[in-house]
Every structure is written in structure tokens, then in C-alpha cells.
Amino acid sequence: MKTTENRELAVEREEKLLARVKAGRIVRVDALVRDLGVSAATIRRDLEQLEKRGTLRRVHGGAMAVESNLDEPLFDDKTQIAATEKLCIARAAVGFVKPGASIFLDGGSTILAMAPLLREMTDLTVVTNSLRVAAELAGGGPTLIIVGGELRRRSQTMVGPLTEPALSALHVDIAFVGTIGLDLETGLTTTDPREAFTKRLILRRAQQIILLADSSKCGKTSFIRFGSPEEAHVFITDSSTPEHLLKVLRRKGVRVITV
């Protein structure tokens, strides 16, 4: 119980720390100590971890935000961006779903495009933290398991430490995961620390990870890192994704499918 509480406090502190860095561009350790009510050693340890994830850059006496953070559109707007490409990617992704399988669908707009294509698959278990995916499948079809947690209204997903009890008890055959940004150096990134926390859990709870991202996400960096592209077993994208990125991923053992 104490470990869970400590983890929740650490995630909350991380979220506040990142928000201050993003708002101020450069913040000092002494200011973070005062604002967050923890020791300088704790702040420096947090900054070290966050720098390793590519979410900020440490400077003398403090930290600064990384450049070129990618903002997240409203969810309904996201579904309209590269809509044709997302549908083609979703169709290719559904080809990996076999009868009797258990799969995880996260809250990305490309993942959401998969949901209507699964409605007739009754011999399937779908685990999701997405209210939009759950709404698509609530009327019938696969067995549906909804992961509880804190509601992130912007993405209509359940996120944060409260998702851990359910996800740590599950093991799925395939996790279909989306991303806001995909960059070979900074990795897979999203805009919200709570969402990143849940995505990191998902990456550990699947036998196979399939990453879905259209070309508009590639070469971009958002606010917080949740994983590396090479953690995916399969990457499905559209034909406009830069070839050099695809070549690097292939060399790292990722199966690349373009549609």
C-alpha cells in the first residue's frame, strides 16, 4: 500500500514539475524545492530521470523545456487529421487480430478507427482505457474490459496510477498503441504525464506490441516520453512516412508495414 502511495505521489510531483518547466521554459532547482515542498536531492533525482526520458534538459542550477514540443489537438479534431490514412492503418492492424485473442486498445484516434471493425468478432476480448472505444463496442461484439482510473477529458481516457491495479493483473496477446510524437532520438512521446504512465504499463503487459501512427506523427516530439519505437514488434504507418526512419526501425528488428 505504501509503495502504491509513494508511486502516486511521485507521478503527481512529476506532473507538477513538468508543468512548471513547460510554463517557465527555464526553472531553478531552488524554486522547484520551494514550490513542490521536497528536498533538492529529490528534485535533482527527478530531473535526471525526466532528462533520460527526453522530456526536459538539465542546465546549471535547474532545467529547461525541450524545444519543439508538439501540442495535442482536441480529440474530435484529431480524428479528422489524416482520416483516410488512419482508416487504412486500422484495417491493416485488424488483420493481426485472431479469434480467441485478447487485445488492448489505447486511446489514440488511429486506434479508435479499429473499434468499428471489431464489432462482429465475438470470440475476442478487448481491454481498453478509452471511453470512445468502449462506446463503440458497448452494444455487442467482443468481451469488453474497461480499465478504471482518472478521467483525462481531452483524450477521453482513463489514466494515471489508478490504472495500475487492473493493468498489472492482466496480460494480453497484443497491445495496439498510438502516439502523439515519434522520433528516433526522443522516442515515443505524448502530452500528459498521467497518460505516459499508463502507456508505459501497457508496454509491459503485452506479448506483442503494435504501434499505429500516421506520417504526421513521425519526426515529431511531444511533452513526455513513454517508450522507444523499437519496443514495438510491428509498426503500421502510411506511405508518406520518411524512408530513413523506416530503415532504422527495420534494422532494430521492428516489422514495418506501410499502407
Contents of the next structure:
There are 2 protein chains.
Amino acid sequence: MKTTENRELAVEREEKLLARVKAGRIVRVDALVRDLGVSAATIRRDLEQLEKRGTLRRVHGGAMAVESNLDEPLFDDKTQIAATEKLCIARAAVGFVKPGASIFLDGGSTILAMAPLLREMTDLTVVTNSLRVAAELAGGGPTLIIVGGELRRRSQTMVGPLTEPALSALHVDIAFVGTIGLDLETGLTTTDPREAFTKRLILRRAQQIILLADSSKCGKTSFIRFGSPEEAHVFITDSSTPEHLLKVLRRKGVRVITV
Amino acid sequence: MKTTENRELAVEREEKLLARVKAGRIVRVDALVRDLGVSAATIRRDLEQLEKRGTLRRVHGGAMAVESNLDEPLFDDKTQIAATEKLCIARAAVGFVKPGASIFLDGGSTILAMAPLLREMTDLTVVTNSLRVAAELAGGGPTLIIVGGELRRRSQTMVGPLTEPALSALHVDIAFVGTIGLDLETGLTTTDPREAFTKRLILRRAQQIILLADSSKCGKTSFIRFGSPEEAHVFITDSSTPEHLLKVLRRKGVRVITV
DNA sequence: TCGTTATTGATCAAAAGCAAGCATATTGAA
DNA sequence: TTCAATATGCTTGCTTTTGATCAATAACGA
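Moving on from the form predicted alone, kindly provide the form predicted together with another copy of the chain as a structure.
To see the whole picture, the full complex is given below, headed by that same chain.
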């Protein structure tokens, strides 16, 4: 039998295996061989299949838990993706920041690219729920107001109900908002409900909303919706974003900027 | 095989290694060899790869954490003073942390020394208003709740009225609190009114208060008072603190620990 | 400055891990 | 029972990772 495509692996074993991976984050093949009493070949076949399903990630010598959400890579990797586009977009966004303003920066990687460009400004108030942005600006010029809450590891942002009192008390001139998915049908989407909750709050507390998204986000839909693209006053993206999408947004009154 | 470009280093080892670097800021290759049980050549290959990813910086003889903007020179100077005493005090304090607990860590340098010691704990909720503590624990095990507010540059802590709603909603088992000055007459004092405001709030939201102060703080008085030493249930200090002060506190029902 | 010592990078052979193929065991249906 | 389908275990050849050696290089003290 060559193709073992839809091989049905013993449910019992699958459960034990998954439990182990989730508990320890990583397991070694030889440990599984010992504990489950089957051969290494079988373990490998199991892992192979579970990897295909996206339930775990195989690494040399074993397997590790896949980060809970598929379409949001780990933060450190994410900043690498489309770094040039992100920087160009960030530069264009910074152009909107005027002295004396108060702005909100959310936790997206595109928006993180703005932070270094704002470090030297002194007559500026920056509100953020991103630990990364905070770290970037902690020694810089702007007055920094950090929104508290529970730290979401993956994005290094503060999220959840605890952010509400702080955000409700504030009002900013411009909110710079990133997104995981942008689609005309499904709107703006992100991976985490708590993250979405916080983003929704922000959108209501800003005079002007500037949406930042490189072309890789366009047409994508993630797990949970936090708004629609036409809520934005300005949309900044790169030149690879499909023209028809831009056209629709322009018709709806969004100022579109491509870099 | 020549090209070890995308060599997949044992994830298990990578994690330990990164933890070590983050905890100690600098690690020697031979220490890693000893602790991880692999050869120096392997450690070097790992380090090389992690450096390529930008996760750490290699130095002669080992590696160090890539410095983030959080490392304020102002602050760092202070952490150097009485570093040994601080670490001993921190170790004693960590002994009070039980699994399942929720604790508050404030922004003092003594308390910052506790953070690395808590990184590996998972069944723990840490509430903090210190950006430094947050940064230290951001990649670690404990659930992290960050109190928002305006960032005070010098101490890298969130202070002021915006911290009130978040702090009022929380209640912790233990609050670990540092101080700038400790005096029987003038009580616990600090330099910044907003800082004092936040500290006062914290003292009211904790089941148990553990006060940490090395001997250099004792007998000193700073600008503004935020409480009195007998409010603490436990006071941890070093052996150079004058005995008469400890005696008075003991008589007032404070459990005194000298390290 | 020079020489001494420690650290590094390159190379290579050994070990560990892996995929594919094949034989055997198990299961369920005719 | 017999047959077919599937899962498992074993062997083989190949790839990746590792540890040891050694020359080159960097730090350090006189």
C-alpha cells in the first residue's frame, strides 16, 4: 500500500499523542514509542497525518504544538514577512501625524514599523495596547499611555475586558489600525475574539481611522470580525493590492493611498 | 552536508537556551554545554542560527540578549546598586509565591529581580504596572496582566489616575512592593506623586503585603508618602539593616526576614 | 609591541532521525 | 472460510544533526 492518505489512526493513540503534545508543547518520538508501545514508524505516520490536519507541527526528533491559530504566525516571524512593504506603508502613515496630536497605535506588525519613526517626536501623545510599541517608544520623545489588560502572548498586546475602562476614558485624534484579514464581504477580521473586542473599542474612540494593511492581507478572512473597511477614513496599502478592491473602497468614501 | 542553512535545531534546546539568555542577559558557551548536555560545537551552531534570526547577539565566549529599548540607562544604573543584596531579597520573596496564586509586582529594581525567577512558573497570575517586569515575563509562563496608565519614564512604570479602574477591578493574593525610602517616622516614601497614588491603590487590593527594601533604603525619606511599614505583613531586607528598626517592626506584628 | 591563552569556524566521521518499500498481522465483508 | 483492505513493524538507503579535531583568529597581559 503506497498511499496511506486517509489512514484512520487508532483514536485511542491519537488522543494520548495529542494530549502529550499539548501538555508539554514538544514531544520526542522515542518518548512516544516508549509510552504508547508502538514502533517509531507508526508514531511517524501518526505525526505525519496529524501535521497534515494542522493539529501539530513536526520537528526533527519529534513534534510540537502548533500555535493555536493557523493564519497568524508567531510575532517574530511575522515582522519579517513583507518587511519592505510594511516600512513603506508605515512611512506613509507617519505623514498623517501632526505635532500636538494624540494617536492610537494597535499591535499589528505593520503598525509596529511606525514606532521607530515616531521616537524623536516630543509634542505627541501615543496610546497603545501593544507591548512591542511601548517598548519601542519607552525611551523616546512622545508621551506614552499604555492600555492595560491581559497580555496576549502571540501578539504581545493587551486585550480583553480590562482594556475597556481605560479605552473608554480616552479619545484620540487618529487611530492607526492593522488587520489580519481584509475582505469586502467579510470585512476586517482578526484571529482572537479578545483582540477583536479591543479593536472595536478603539474604532469608536477615534476622530479619524487610518487602516494599514499590506496586500497579503487583502482578500483574506480570519476568524472574527471587528469592523468593516469603509469605517476607515484612510486606507494605506501597497501597490500589489487588487485595483477593484481599492475602487470599491474609494466609491465608499475611503481615501486610498498606495505606496 | 555542507549547507546547514535552515538547520532545524532541536526546539527543546532552543527554548531552554533562549530562556537562559533572557534570564541572565548573558550566558557563556561552557555554561550552556554543562546545562544542556551537548557539545560546544552544537551550542555554537544554535547560537549562530539564533543570531541570524535576530533573537540574540553573539559575543566572544557566549551570547547576550539583544537589547531592547526597554533597557533605560537611568534605570540600569539603579539595578546595579546593591545587586547582590537585591537578588538575595528577591529569592526570599519568590519563596512566598505558591502555585495558583495571583501576585502584584510593582516597579522597583528589587522587585524587578524577582521577575526572572518567576519566568518558568505557569500556574501563576502576575499583575504589574512595570514595563520592565512585563518585558521580562512577556515570553514566560505566568499569565500576565498589565495595569495601564501613563508611562513614567524614569521608573518605566505605569502611573496616574488611569491605573485606577484596572486596579480597582483586581484583587491579588500577594502584593510585592518596593520603596525608595523607609523610615519609622515618615513611613514609606517615593519620589513621584503619581507613583505614590498607584502604590496606595495596590496596598488596598492585596490579601498580603510583602515589602522589599535593601538596607540602603532604611532610614531614608523621599518626597511623598504612600504608606507605613507596619501595613506590610512581611518585610524582607538584608542583614545590614539596623536591628532597632527590625525590632520595632516585629513588635508591630510585621514578620521580618533578613537575608 | 609581542607572546600566551581562549575562542572560534571548518571539516569530517559517527550517530540519530527519516521516508520508502516490503512482509506480516488484523479487521471486516462476501 | 477466503479475500481484500488497512495498519503495523522491520530493513534499507539516505539526510540531518552532532561531536571531535585542528588551524585560524581574537582577547589579554606583560
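Whichever C-alpha set is largest while still superposing within 1.5 Å between the two forms counts as the rigid core. Since the model is a prediction, treat every value here as computed from it, not as a measurement. Numbering follows the first chain given and starts at 1.
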property	result
Rigid core superposed: Leu47 CA moves 2 Å or more between the two forms	yes
Per-residue C-alpha deviation between the two forms [Leu17; rigid core superposition; Å]	24.9
